[in-house]
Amino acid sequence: MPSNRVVVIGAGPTGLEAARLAAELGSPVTLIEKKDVPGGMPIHADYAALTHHFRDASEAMAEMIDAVTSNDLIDIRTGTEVTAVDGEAGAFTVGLAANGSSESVDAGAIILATGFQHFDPGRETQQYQYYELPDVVTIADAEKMIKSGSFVTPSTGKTPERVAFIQCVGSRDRQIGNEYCSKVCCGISSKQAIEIRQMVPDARVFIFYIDMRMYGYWENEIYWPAQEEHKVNYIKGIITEILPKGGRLVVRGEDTTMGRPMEVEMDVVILAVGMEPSEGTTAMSGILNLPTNKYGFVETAHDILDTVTTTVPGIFAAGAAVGPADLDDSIASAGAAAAKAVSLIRSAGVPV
């Protein structure tokens, strides 16, 4: 039956913002989250600070969550999964499962906000020996250490003297199929490099990159301060392998600026892993009959002029469900999806 309710799937930053805005526009909202607590990656992956303003992640997400939980028009369901979707635009029926029980809710529109997952550097190749060498970590692992307030060499617990970042791990890689730039990795690495230098002032920090890609204000807010104020070393090069040697890591590759082989010793190596479609995005695209592109992200009606409307009427997608996105992009697309969802309901003649 026709409904003025918007169902939002996923309670990360994108889903929280979409739910809040749809409710502010007058629609009742059911916000579905598979995990037991909302917040998405910033909460579940223990983000320390948000890129690029260095805002405390827990504090920022607490504000977003409070804006949703304090709104009487929003019914948030944690520990809940979407099992089926029937109907059409203006009159969907969404099947839910939680704690062994099932129910359904009616919805006039659906917003998919299922986010992303980090690339697993051990999935395709072990050239960086992520699973074998404890001192080879990812930016997600490093973020947890930074949030804990103690950045150390994992194998020894000692303060590292030399730390290296390797960019584009799982991005811009035709061999594994992720040919796209994940957009945020350069900025996150630079943010973490600054934080590590602040926590361990005597450590030397290096970033090995193919190209540095900074968007919007990131150039002046992260990239230049990392070099000029915090003395982070940026080296244009390609890293081919990491080997253990005498309790340290030997990083081998090519300095592409100088056109010569390179071999340096490090205590910790951080892999700047990229974004991939989340398990939730993959599962929900099947349930919702949403086409995906060759990388597994949800296809939208128009890559440029309409980035949130899917090919299924009444269903919208936002944030990293449709492709690599930073937090600014995700919040902006959440607003667009909420506006379009409520507009669709009103155009169908359902009172809001």
The other form holds:
Protein chains: 2
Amino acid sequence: MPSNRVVVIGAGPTGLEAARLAAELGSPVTLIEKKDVPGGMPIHADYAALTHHFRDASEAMAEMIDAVTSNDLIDIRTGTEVTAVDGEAGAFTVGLAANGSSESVDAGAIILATGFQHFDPGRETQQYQYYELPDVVTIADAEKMIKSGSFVTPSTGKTPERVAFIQCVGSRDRQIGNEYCSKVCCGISSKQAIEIRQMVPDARVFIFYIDMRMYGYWENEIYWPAQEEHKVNYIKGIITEILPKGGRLVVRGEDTTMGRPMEVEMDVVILAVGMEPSEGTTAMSGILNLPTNKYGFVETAHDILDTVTTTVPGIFAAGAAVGPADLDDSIASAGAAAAKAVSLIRSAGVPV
Amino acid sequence: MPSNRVVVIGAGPTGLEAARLAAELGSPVTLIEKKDVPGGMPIHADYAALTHHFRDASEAMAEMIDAVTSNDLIDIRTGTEVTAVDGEAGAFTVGLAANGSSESVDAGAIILATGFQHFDPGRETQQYQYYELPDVVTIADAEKMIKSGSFVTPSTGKTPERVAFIQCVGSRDRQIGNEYCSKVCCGISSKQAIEIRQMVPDARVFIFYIDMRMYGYWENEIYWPAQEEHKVNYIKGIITEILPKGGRLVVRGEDTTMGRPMEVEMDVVILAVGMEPSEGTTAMSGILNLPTNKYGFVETAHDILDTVTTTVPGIFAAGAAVGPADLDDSIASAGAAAAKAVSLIRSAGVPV
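In place of the form predicted alone, output the structure of the form predicted together with a further copy of the same chain.
Up next: the whole complex, starting with the chain shown before.
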């Protein structure tokens, strides 16, 4: 039946922001989170600081969560899954399951905010031997290491002398099937490079890249300071393999600026893995009958200036559920989705 | 006095979207535009197609304008300037001037959407001789040429055989004072390169770049097709000067991948000029007492996950008024700003 409620699926940064704004605009909100704790990737993947403002991730997410839990119009359901959606724009029925019991809520509009997962570097990129070599880690692993307060070589527990980032792992790669650029990995790697240089001042840090996609203010706020203040070494090059040698790692490839083969020793190699649709995005696009693109991200209305309206009336999607997105993108699109969801409910004549 | 009205300043894509959404959320809106016609840069600079969906710019903007002019809650004032702002969040008074007469409107919140202007390549980049050589144009000029339906060498009126783009003109440049990346120029140049290849199939098109910032889906939707289907030639290189020679242009610089000096002849050279704050952004930040960053863009609350809340309560800013932004950014931030403006008015207890 007609409802002024907005159901938001996913309680990461995007879902938290969308829920808060929809409630501030007068709609009651049910915020569904599969995990037992809200906060999304910054909490569940133990992010240290957020890109690009170096804000402490736990602190930033705690503020976002507080804003939602303190709003009487928002009913936050953790440990809960969406099992079915019926009805149409203005009058959806959303089936929920938690702890073995099920129920349903009415909703005038739905916002999908189920986000991304990190590319698994074991999949078809065996040349980097992620699962074989303990000192080959991902940027997700590196966040945890940085957050722990002590950045050491995993296999030895010692302070590393040389650390390398390899960009575009699982992105811009036809063989893997992810032709898109994951947008945030250049920024995150540069942020981590600065953090590692601060934690281990004697370590040399290298970033091997194709193009450094430090767009907008990331250029002057991260990329220039990384080079000038923190002495991070950026090398345009392609890395083809990583091999163990005498307790260290040998990184082989080509320095494309110098036009010559390259073989350098490292203590830790960090793979800048890209974004893929999360399990939640895949599952929900099925339940909500949302078309996805060839990569599995949710399709939005492609030919209009609108990044949040899906092809199903009344269902909006924001953040990385629709494709690679940085935090600014996620938060802005959450705001747009909240505005459009509440606007749709108002236009259906339901009081908000 | 307390008002539920939102005043939106600037009727480009960002302002049009913010006005429409604020009205759909129930607030009366006054949309102020200095020029006599709404539509912003896509209309006033004669854009051909929008990046990245190749949508006809006039058609897309006509739809956005129709949505605003057909909404009874929106009072659109073209040929009108904001002369003063008094009051505080929830109860601003905005002074307006048009055709020699003045008046004022009350507003609960204000959204600044005054956008950017293209970098003037005559300023401190004389090595490219933009004002001396007729066949050296900007991406803004090239949009007009493409929109005209016939892409010719300006000095001769003949079909060009060789066309080059030079990236990062007025961006990523400490000497000029614009250290930031303008974010959109790589995408716009690539879009134009495709359009030129389609209009002049015999022409060879080159893009000289530092890093191709084809983030997210721009990679697979523009950058790959530009190379694979449209045979655009991307060359990592630095161009230091352009000289006239026998009716053509000699482009000199260094091919940084090949590590050698480069001297190539071109018929048309297109400078990928970046974004700077528009005159409107500069003027309005003064009138609204909004702090700006060192580049003159409006500062937003820097350490929170919010790209539209300024440091002055009740005043929001969206789109390129706060820094380099693509159309997706502009439209999403317009939605977020509309949501936050109406939310603020509701929280002040004014009925919406």
